[in-house]
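Given next, in structure tokens, is a single chain: the form predicted alone.
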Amino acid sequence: MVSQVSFSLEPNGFVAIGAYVTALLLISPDAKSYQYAIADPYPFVMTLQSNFVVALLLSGFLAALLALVLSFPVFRVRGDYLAIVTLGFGFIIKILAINHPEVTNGSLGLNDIPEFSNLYWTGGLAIVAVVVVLNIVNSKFGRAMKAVRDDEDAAIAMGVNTFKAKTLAFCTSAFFEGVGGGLLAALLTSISPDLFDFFFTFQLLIIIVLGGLGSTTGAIIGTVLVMGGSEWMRFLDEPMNLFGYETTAMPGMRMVVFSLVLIFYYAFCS
């Protein structure tokens, strides 16, 4: 019998963990000094400094540090209760966020930070991070993990080691989740924690689903689908004039839209 297929929910966490570690590397001391008004900042906070390359990198591995040492309790669960357990990790983080402000500056968030990402920046890593994915999906670890997807009571009878499987792949996703955070902060020059709230990890899941699961060629035109026609829809949000009727300004209809579209996808193309 194929096992339940388990989700994980805390991709907004390790973005964001990404986003403030780049957010505060990249910032200078000058502007570090007038942005704390809640709580004067740590004295450490101070001194972090770093050019961009090096903050996306530390960014990327503190993220799968992180995501090894939850790893040992994470994996002691499957099916739903994985997912229960890594979206409350995705709260966690938001919850530090906004009461800590001596690091993060709490829920005013951090501003000022040097715009650095721009399409190359983002294009080149998502061209890096498919073929990191495609090279490990094809290799010896990748055969294991497809094992556990699949079933993973009849990958551990077939000696496979599910715990190794499920950590490497968690924390590959951490890294790049932790990276895609640093270039989301210097594109956006600007983070706080509402940033990073559910709905975040909700969207990754739309285009896991809709690009197929297991899919990166799926996952790659989900994302140009949902977030290319998330974006190309905002007009929706603006007034509009509608058979000679003038509308106001309606704030979130894109999304009420966008949903509709895809409830009538999966009910007549699935």
Contents of the next structure:
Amino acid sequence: MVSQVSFSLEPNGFVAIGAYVTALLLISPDAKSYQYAIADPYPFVMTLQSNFVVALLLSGFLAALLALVLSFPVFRVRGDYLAIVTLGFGFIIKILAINHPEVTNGSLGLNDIPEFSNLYWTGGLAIVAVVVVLNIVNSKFGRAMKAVRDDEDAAIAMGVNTFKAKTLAFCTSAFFEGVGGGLLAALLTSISPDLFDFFFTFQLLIIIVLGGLGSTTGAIIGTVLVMGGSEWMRFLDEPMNLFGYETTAMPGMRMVVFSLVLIFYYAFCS
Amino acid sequence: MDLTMFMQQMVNGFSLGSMYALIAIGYTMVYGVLRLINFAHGDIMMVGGFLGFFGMEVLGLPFVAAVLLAIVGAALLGMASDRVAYRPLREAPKISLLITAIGVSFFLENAFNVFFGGVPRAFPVPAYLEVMVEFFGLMMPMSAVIVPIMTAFLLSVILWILFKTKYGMAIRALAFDVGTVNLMGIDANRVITLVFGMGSALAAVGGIFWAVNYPSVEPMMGVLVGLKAFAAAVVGGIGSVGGAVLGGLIIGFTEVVVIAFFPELGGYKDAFAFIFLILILLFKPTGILGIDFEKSRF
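Can you return the structure of this protein in the form predicted in complex with the partner chain rather than the form predicted alone?
So here's everything in the complex, that chain up top.
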């Protein structure tokens, strides 16, 4: 959810925060006691424990809190510079996760996360998120955000506190990215810093741009198109019979086709 | 740490910084004319490294010929990427351009991954680049001497093109105002393609130096280096070629020298470029050689 023309390239960082918070709260002390291979965990890491709902909420709140702190430096710049600064922060979060094995188990990541996520949780929370976001968009704050999105200078002239509007949008999206990270951790059952690479953010960026920037409906349609499409294209990785030629399995072929489709769609259809 | 050791690290930093600088110039020039963060630039550097590798291993070319092959190949690839992925979008919103840049980046990474495999391949470094030379009491491999010299040479070529030739004048004019350039009868598209060719050629040289230094090539080698070089371009002041070189050297030096003095910070090596970037943008958003984007370029 990026509601300004300046877009944040940081979702991977917030998703990572959410995923680690949920993972630390859900993994049983027993499972924690044997998986820290690089360094001994801090005592408080061993005592962290909660149920799934609390873990998800905490993931969201901590991500939003971080967004609040980061909004002070981030919103001093606009446009492309904002994209670059957020890209940098997202990367620094990943580096921090690698370098604090006492909490995150470093590059080995955390394993044996109980598998709480299922279609009801993820789908249900996605619906909740859409309802909440639509409510915000149609509120006073939402109108301020839209004004900033359409023309920041005009919004300033109209007396809109643009910093507040941007920070609210940033924190709201960080909250849902954190919750999404928690769901991801409880779906995959194991996480590591490499999961939260630039690739993750770029994928989200493709989704929202394809669906239409600043549109909530667009974000949903974009997700269905991109994720559905890339699952559908899995057959490309398998061995195939092309006009009588037997090809061998080529893992990664679907990403080649996906990126070509993306380039040609934008070059010739937009 | 004694003086020799310190000087040794300075040389290493200079060599690493030169590589960042070579790649950063391409970012800064493309940003100057198109206002596009060309995310595919790091992958063009990777292709340059691979072309050098293939030139030597498959075609059996000598090193210098393989470098020339990589330069020509990468320049053609850069121009082709502009023709296919960016030129149709000149009038489109900037964000579409960014998405096709990410598309080109994914395409190059995954295509090389599928066809040549993701396992790093040893780069056949010629023996004369590995010879240790003594230089005022410092021992260093020949490559550490050649890399900065080549960078300085290529930089002067680029500056000569930019400031002494008609094409360079067109590039500077384009960075200043696209509309007027078209009115002057200059084919803006041709000039932009030329910029991509020049940037990609430099990236290929950077890629080969990288492959010589860490003697291997692999499809993902360009991702992090590319982003760090971009950070270098912004630190130096994006849009300025001199700034890109300065930023590259600063980030290269920092990575080497901080690790030499504080080995315990080694894990954060890859974050320095971004920390620098954030600090610079917060205190001087236009970068060190700050160019006011409303006034002049390069």
